[in-house]
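Consider the single chain below, provided in structure tokens and representing the form predicted on its own.
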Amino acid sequence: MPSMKTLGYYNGEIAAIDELRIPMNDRVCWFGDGVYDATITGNHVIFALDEHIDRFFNSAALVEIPLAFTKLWLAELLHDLVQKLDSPTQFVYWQVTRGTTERAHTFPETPANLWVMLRPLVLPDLTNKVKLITVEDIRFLLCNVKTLNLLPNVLASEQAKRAGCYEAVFHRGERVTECSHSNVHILKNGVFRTAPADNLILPGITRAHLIAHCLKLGITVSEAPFTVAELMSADEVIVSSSSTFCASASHIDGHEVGGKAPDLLTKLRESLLNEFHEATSAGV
């Protein structure tokens, strides 16, 4: 039976998050040298786990971190760990770092370190509109890797917080890419528009599910770049992530946006939420 409030895992050691200690020579401390992924649970059932694990293994391969375990082993480990927490709804986070060794820029010949963090999660009320700001995208050109090097994201997220906003929308020149910790999409004239899954965005799992629901509902999808001007004039502006699902924006940079296609937005959001509730109902 679940008996813990939070849970941390490090190379087989399990304890409450604030009780675990990580070696200073873990390369995460020197270089942020690792990749991660995250999702949520409902009723102790992990949502879209296979897709998140596929992306995790892809990120590790792109930065050449060898993994000494299989996708099946990791899935079983995460499944076992989420059963140990009291809360049926959890934020599930895991990462791998390149190993523990003395500081040197070149790759060490040491095994990778696996971390897992679990904590309770309260699902947001998605009927509440959010405010956004725009920020020039100064990140490197491997945004498709879910890397631990998130300093530009952290700075943009803090900038949004200080402006009283939920998220910062990145753009490179006039092209909108994504947000500091979410993907961003627009609805315009009945079309769901989202940035292409190239090296300038992280291909969000929720993004993929939104596209699938659009196709299911007969909503046209365009995976082509759109501009800041098109963002500002969109019928609806949507931000999505594994824990936010499908939130809509009311303001960007202090200007009112969206609110012109509420029925279509609600239809898409409820379709995605229904999938989550159906997929996680087995744990009830």
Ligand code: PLP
Second form
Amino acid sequence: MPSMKTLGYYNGEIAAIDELRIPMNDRVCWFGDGVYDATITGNHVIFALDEHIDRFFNSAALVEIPLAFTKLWLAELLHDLVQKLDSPTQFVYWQVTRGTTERAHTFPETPANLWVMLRPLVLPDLTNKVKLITVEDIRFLLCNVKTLNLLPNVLASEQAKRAGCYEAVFHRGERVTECSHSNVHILKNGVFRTAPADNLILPGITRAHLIAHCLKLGITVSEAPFTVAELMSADEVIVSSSSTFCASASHIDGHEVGGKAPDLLTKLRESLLNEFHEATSAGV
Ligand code: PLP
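Would you mind generating the form predicted in complex with pyridoxal-5'-phosphate now that we have the form predicted on its own?
Let us now look at the entire complex, which starts with that chain.
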């Protein structure tokens, strides 16, 4: 029976998030040395879990954090933990950090630490359009790793908030990459355009699902880079992530954008939302 409002897990210990204490020598404290992944539940069912676990293992391998468990073990752990929360709709977050040892840059001998965090989530109303700003992408060149080193993302996100906006769109010069905690895509002349999944963006699971829905709906997909100018003159601007699915933008840097292909946008969004509702409707 569910009974918890929030849940923290640290190497097997379970408590409400506010009650869990973490050792100061966990390398996350000194270096942000770890990787994470996150998704959501509906009716206590975790959405697209296998894809998130695959990406998590890939992130850990890219930064050489050995994992002492299998994908199946992690999936079962997460599945068991989400049953403990009262809320059927949850934000599901987990991370691994590179062990606990006194501060030293080189890798420690100690085993990695596994963390899980669960909290209730309210699904967004996607008929509300969002406002965005553009920000030069000053991140390093491992953006495909879901690293805990999110300082430029945090700064850009706060900059967006102070501008009364939902998200910041990163660009490297003219080339649009992604957002501070989302991917960004455009619809132009019936084509869904999204940045290539190289080391300059996180390969979003929602991005992959949107591409699959485009193909199902007969919408052409282009994974060639697009520019800030193309973003500003797009028919629709779409921001995607696991917890907000597929939001569309009305303004960027105070200029009106998008709004020129509402039917295509709705078709794509509904297709994605239907997949989520179908995958989670049965409950457990
Ligand atoms: N890009 C960044 C930098 C992110 O942090 C996220 C989500 O956390 C995304 C993109 C979207 O990824 P996903 O759709 O897998 O949630």
